[in-house]
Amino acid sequence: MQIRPALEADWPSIWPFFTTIVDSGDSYAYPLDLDLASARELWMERPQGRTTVAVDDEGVVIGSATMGPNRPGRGAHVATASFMVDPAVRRAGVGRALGVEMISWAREAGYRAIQFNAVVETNTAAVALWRDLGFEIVGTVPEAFDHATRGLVGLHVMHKRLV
């Protein structure tokens, strides 16, 4: 597997798993009626942000991450990111590889910390991964996410110091 910057030409390969993940209703609070162009605008970061893809040995895009400053201005010293892995290859280390690469990028870019604003508390695989990579839950917003099958569940705010 290789992690590299995403190209505009990668978007048609990201879109199928993007829409599958958003439509599942268990991890992303994106609008349910996103079309191809609107979703691309949300996911494909512009500088100072960055979007990456994970590609397998055949060059197939199997995951993606988007990253950049968590807030503008006085909050721009803290990074944030979002991650999606093609459900067909989950549990193969793609999310971990994307996460490790994102942490490295944030350090090299001079960010002081990383904050994930909305990790769904029932997404136990993601919560475990981020904890394993040194993130801590600094708070949980009760009933902030309307899970497709579990109803209202909390959103964790997760944080990792880099300095």
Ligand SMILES: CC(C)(COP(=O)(O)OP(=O)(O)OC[C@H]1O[C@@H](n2cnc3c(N)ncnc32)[C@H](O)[C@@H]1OP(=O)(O)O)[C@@H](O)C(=O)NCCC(=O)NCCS
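Shifts are known only where both forms have a C-alpha. The structure presented is a predicted model; accordingly, all values stated were derived computationally and were not measured. Numbering follows the first chain given and starts at 1. The term rigid core refers to the maximal set of C-alpha atoms that superpose within 1.5 Å between the two forms. Compared with the form predicted in complex with the ligand:
Segment displaced between the two forms is 45 to 47 alone (run of at least 3 consecutive residues, each Cα moved 2 Å or more after rigid core superposition).
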Contents of the next structure:
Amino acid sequence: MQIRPALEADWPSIWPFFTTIVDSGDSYAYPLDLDLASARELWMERPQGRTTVAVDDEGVVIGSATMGPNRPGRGAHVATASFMVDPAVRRAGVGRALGVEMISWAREAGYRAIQFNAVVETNTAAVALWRDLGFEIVGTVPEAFDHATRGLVGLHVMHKRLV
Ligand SMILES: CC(C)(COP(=O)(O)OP(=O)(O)OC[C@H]1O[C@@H](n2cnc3c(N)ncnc32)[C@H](O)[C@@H]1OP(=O)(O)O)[C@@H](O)C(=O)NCCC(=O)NCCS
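Follow the form predicted alone with the form predicted in complex with the ligand, if you could.
Starting with the chain above, the whole complex follows.
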């Protein structure tokens, strides 16, 4: 597996698992009616940040991350990111590799911390992974996410200092 910057040509390979993940309704509060073009704007257009892909040995895109400043201006010293791994290759280390690479990028880019704004509290895999990579839950917004099968659940704000 390799992590590299995403190219525009990668988007058609990201879209199938992007839409599967968003439609499953258990991890992302994105608009419900995203089509291929509007989803691309959300995931690929990051002028001050970047989007990465994880590719397997045959060059197939199996995961992606998008990252950049969490806030503009006076909040721009804190980074944020989003991650998606193809459900066909879960629990094989792809999410961890994307996360580790994102933390290195943020550190090298001079960010002081990373903040994940909306980690669904029932998203066991994500919460475990981010804790393992040194993130702490600094708070949980109650009932902020309308989970497709579990109803209203909380959103964790997760934070990691880099300096
Ligand atoms: C969260 C996500 C990115 C993890 O990607 P992944 O490639 O499956 O994760 P990894 O194989 O790298 O696992 C890393 C660690 O996460 C945790 N983890 C992963 N899947 C897990 C599961 N099903 N149950 C419990 N812990 C899990 C473990 O701590 C694991 O480490 P270990 O395998 O050494 O025990 C992936 O599940 C995903 O894309 N989910 C949908 C979108 C999403 O939730 N994005 C994050 C939003 S904050």
